[in-house]
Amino acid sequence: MNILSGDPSEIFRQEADELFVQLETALLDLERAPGDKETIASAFRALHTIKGSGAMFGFEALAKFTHHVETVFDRVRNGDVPVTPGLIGVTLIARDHMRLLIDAPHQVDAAAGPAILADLDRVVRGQGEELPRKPVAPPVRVVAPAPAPVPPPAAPGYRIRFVLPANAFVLGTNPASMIREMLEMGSGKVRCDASEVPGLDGLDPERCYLRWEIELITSHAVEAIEDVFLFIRHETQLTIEPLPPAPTPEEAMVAVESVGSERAESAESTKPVVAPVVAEPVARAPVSAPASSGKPAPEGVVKVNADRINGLMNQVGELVIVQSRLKQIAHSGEEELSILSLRAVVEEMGRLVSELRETTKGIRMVPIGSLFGRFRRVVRDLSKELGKQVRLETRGEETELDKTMVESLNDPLVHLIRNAMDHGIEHAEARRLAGKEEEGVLLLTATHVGGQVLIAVDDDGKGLNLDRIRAKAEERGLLAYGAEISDADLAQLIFHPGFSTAQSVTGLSGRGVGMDVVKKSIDALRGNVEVSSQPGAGCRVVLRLPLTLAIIDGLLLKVGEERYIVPLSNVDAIVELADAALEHPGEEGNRFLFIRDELVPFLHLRDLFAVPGSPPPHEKVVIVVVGKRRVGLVVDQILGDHQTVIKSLSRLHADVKSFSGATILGDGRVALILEIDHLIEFGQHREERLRDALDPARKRGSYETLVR
């Protein structure tokens, strides 16, 4: 990242990012409180801060245009402009195209600024006085054509074509720093010919084999551009040729007019009669605030407490010193001593990397609520475009998740709230005759619970329509007609790829994809969603996902030969396969154990992995627990916890859904990684089908009722 090498244009992009998320919050805040003076002037101070930094960092279009909006909150915190609903949306607004000023200011349209300025006009002075007009800004409305500005003297151009000598990387030269030098004189264009590189098998590595062209346009005189090449003149092909100039707003004029009246000569006789065009005022609906920033947030850089810096730096420290002390007893003679430190210090790193891991996690780790206020303005605008009263609530606000998971969130999260919106939360009429209150209330909470992060979107509407679902489901044919399902497995459906119950199609839902995104991400991020719902008392979703994706506490275990890794959060208890407790048949010939009063079905892993030879005698049972569900996996051996270094898969084992990866042994073994959900998935399905081609004519058992 361009911040970490000190790039000041990176650090203000930064730096916006926080002042636009604060003016955003308080704006929303604002909206509910409107006379609160403490949200009035965190308002004005991240409008102050932004005009005055953009201006020191060289976005000059920026700090004008956000000097306006600071001048209205300026008499909004003097109490001469009151807080309205206007000024809070247009606000809002001109927010949103100060980020693109900083984002891209080359695809910013020349009249938006103008217009947004207007519109924030009129809302002032249709409270009291004209907004005044001192600070520099382009008009907005010209009732007569103004006459064109006669443009500076273009500064002269030229064409520069080079070729280096063939050794000239022997010779040190750099042709990334010449060509930056050339442009620091001006602005330009570079074009590299590389047509003249060989295959690899005839490619030298210290000969230099391009050609690069500059149209550099500067008002520098070409002795400067020449001096650039000073120390390899004699030996570079140099050509220096003045640009033709510019064509002046007459001669393109002229030009146009030319080319237009031969095309019409053209196609007289083919000419339409069209009546004169009258230029309408274009409407412009409000921003909606994007869920994420205009640009991808750079992962590169996170925000980090000194006392955790000051932490890992303790422990680099006593890290050191064990090496030392390692690298004592390797060098000492006494073998029985050596063994015997050897193993205290074995211990000591133990407890050293444990605490670094921890230490590390905690880095990367940022609150969620970052992630949540993001979701204010998604809400505020939903709300306005669908005509309905919605209030945003949010809970844990504090609760901390790795960054890289909090970034792949945003888009499941806004696919949810906006599924709870159009399809959950009712108009406010339709609340009132079911006796609620008109405003609905959509909550987010994030709860820690054991090794993973409970994300739950909750609204009060009237929940899902599972007669609707599995009349869709049915129809097309993911459902066999009249087939026993519950609740829960029915409201599952609504994830599958193209599933909608939508009457029609709108800009918000009706595809059928915003569900099944859901569902792809979370599986990415190695969590599992679950769906609740009461008949018109609202729907309940929870994604549930690990502390982080990069080292988990895993339990190792043994399966003939291969070694394999349980997430330690997904184990809830470890049993032996005794011979009386083997086999606990149903009506259906299933395989239950007898755990904690209560019939839990099993796998055996050797069966499900095709292991051959025959397992050994006493096979252990691991209870893993995956949402509301708990399934035993027999396996041959129990090799203890093991801290888990996920590493992914390659493209080629994309496809194997059962494994989440793989991690490193220490003795240089790799054990893959469960996907406990998926592999209960597959022995289901597995023991259907066995089931299935001992009697076709028999009827699922119960065996699916207790995995689900």
The other form holds:
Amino acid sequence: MNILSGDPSEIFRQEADELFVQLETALLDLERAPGDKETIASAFRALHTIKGSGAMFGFEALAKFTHHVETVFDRVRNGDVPVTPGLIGVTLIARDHMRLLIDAPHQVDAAAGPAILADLDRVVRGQGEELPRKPVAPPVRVVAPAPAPVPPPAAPGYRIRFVLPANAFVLGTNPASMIREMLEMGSGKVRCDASEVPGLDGLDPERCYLRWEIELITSHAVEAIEDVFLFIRHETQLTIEPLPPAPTPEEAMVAVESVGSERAESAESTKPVVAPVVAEPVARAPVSAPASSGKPAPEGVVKVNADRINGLMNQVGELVIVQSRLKQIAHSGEEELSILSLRAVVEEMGRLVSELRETTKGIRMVPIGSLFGRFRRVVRDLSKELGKQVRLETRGEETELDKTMVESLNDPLVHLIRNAMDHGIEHAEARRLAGKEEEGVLLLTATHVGGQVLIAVDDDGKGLNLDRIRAKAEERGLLAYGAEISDADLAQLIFHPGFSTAQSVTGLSGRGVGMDVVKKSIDALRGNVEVSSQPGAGCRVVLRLPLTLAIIDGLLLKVGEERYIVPLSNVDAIVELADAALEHPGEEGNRFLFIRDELVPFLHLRDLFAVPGSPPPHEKVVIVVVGKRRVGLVVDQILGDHQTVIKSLSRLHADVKSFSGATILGDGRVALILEIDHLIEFGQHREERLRDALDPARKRGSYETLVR
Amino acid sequence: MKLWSDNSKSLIIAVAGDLFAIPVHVVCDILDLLPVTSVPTARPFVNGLINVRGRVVPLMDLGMKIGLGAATTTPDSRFVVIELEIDGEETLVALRADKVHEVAEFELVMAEEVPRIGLRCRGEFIRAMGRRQGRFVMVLDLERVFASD
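To test you: the structure above is the form predicted on its own. What is the structure of the form predicted together with its partner chain?
The complete assembly is shown below, putting the previous chain first.
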């Protein structure tokens, strides 16, 4: 296990990341269902573990701070404190603070922690006063540096009885240090019950036969004592009773048998009551993307399903066998036979490599749900900031995507969500007038389509203002005045870099802050983005992304002397040029194909790439598709499929738009990968131009400026 | 990145009939000619790609870039692979050289003021000049040659 070889605090960070997600999810769930015991328990467990592991890894400040929040949630769990929006609000802020204590402990404002705790205290107390029918819980005394902020029962101490599991010594538990730890909380008497110890002949030296009873005088809470048993709590029989003088009704006896007993414990307590919002404390953390955004998550560790590792191991095993067969063939004398068996091995090897590729790809895959989960907080905070009611719905969380891709999607998606909430979804008043539900809905969907992942952001807001977009585009020279353009193409203009430079566009036209930034980051992932909108009914942005960044299935083509790759996932059909070309009386000759009752424009790659010489007799057309847009590419020859390891082009070729990258072929030569998006755009505009040429009445302008 | 220290060694190559000096510490490899994949629509002086040990590397025609005309292929032609930072990205680039002469240390004649008159190539790419066996050697300003323009 190399788990010990790395920086141990890094492991804690990873673990804490998950715990923070768990906590945040639970809190946001509680906002909708405040009484759910499972959810409360989940939040509590997260806090408890953050505290425990935090202390273990030396994050003292974190442990101390979290302890106070945990205490409150323990009382929530017991039904002493109801779940209120106020409580959730402060706890979310507290969560951000904990995160900061881990990520950047030196930048933490010393006053921030106590201030949050004071807010928490206020929320808890405010609640207590409003619900006089409940036994008023003693207020949480929050004194930041003091180690004993918990509501201490009036009792001066506890009687603690514990029986360690028989195998406690084997597990490495040292009762002496545990007793010492408890005694350090105050003072007390320890009694050891050795009645179970057998005679020497029956004694198993590794077995724990002893029982202890401690009368501990302390001001610490029960939890502090329970924490001593943190690691063996399941197995230990532990009884903690307050010492006689003043037993409180609630904590008269807490029998802890297992962590899972929350239900039983809280069964007696009154149901938490949802009360109206107590003045929500002012958010201290800036309301925006979660603290994690912008900062890439640590790349170091990926959690992998054991099945996948096993699969990988099996395949590597097979590969080893194939390799030894190969060796045998190489050393066998018989030439004739060698060739035949060599072919068989090559086939076998081909299968194995492609399986290995799939498995390895799988290891890098993570469900997109982890990313979607983060946006709940974004949506919650934004709707508070904007004063709009917005509900986030997600579908297809289980859809898997390359880990690095998931990380790079965070920012563009936050951007799109922000845009949809800021400009798409209307205020409650306007929605009521429009006959819509007051609460807007933002829907995130992820699905696999072919070799691609499709992520859609839908809102049910007012949609894009196409007239404004047209006006803006005309003003900025992206579109000739009065030019004929479909609504779909018009909407697409919001991604044009020239479109959204001015801030004023936002307020007036509805959309467009930095949509080009979104497009740029999606382009960088070799994906594409499309927007569609229905006036009054909402807007939909679809991101199409390749499953992985490293290797794709490609179709190898030949044009002139060079070979090119088209991503197989973009290939729709392959036809003979002669069969499919439609005679067209246009100036540029036949430039359309008739494919499945549809006219598809096509491009001669020979012309486009200025290949000298005349084309061979039987040219083929590869129909490539992106979304609903198609274009035919005329090539000399189809060479077959090719597993393509993508290499990016250098900065020296940043200006080359027709290629998205390059790869190395079997013979060591370099082949370029065609950038389908660009070619389709090019083809579509050519088509528009041709249509205009055929029908001069339509020709009022062109938007050739788009093609660069 | 400082490409030149005062007496660093240089690789001397011939491009389109003139001698050029490249600081030795940026040179990664000197290769015999390899098959070149042409990049349609790219700028003419970087219209090729080669495979250098599994990496896809752009091939620059230095002569064309600095205005001396395209390189010719001779038995002495080589690809000189250098590594340098382009727009903040460590990049491998191959240069076409008509001939690779030697690694030498030589005295720079006019360190700063290279005369614009009398140069066959575009002066802004020349950083300094030196002399080797009676011939002038031009010291390239690689940062400028590869700056995105």
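C-alpha atoms forming the largest set that superposes within 1.5 Å between two forms make up the rigid core. Numbering follows the first chain given and starts at 1. Computed from a predicted model, the values in this text were never measured in an experiment.
- After superposition on the rigid core, displacement of the C-alpha of I680 between these two forms amounts to 2 Å or more.
- With the core held fixed, P198 shows a CA shift of 2 Å or greater between these two forms.
- With a cut-off of 2 Å and the rigid core superposed, S177 has a Cα displacement that reaches or exceeds the cut-off between these two forms.
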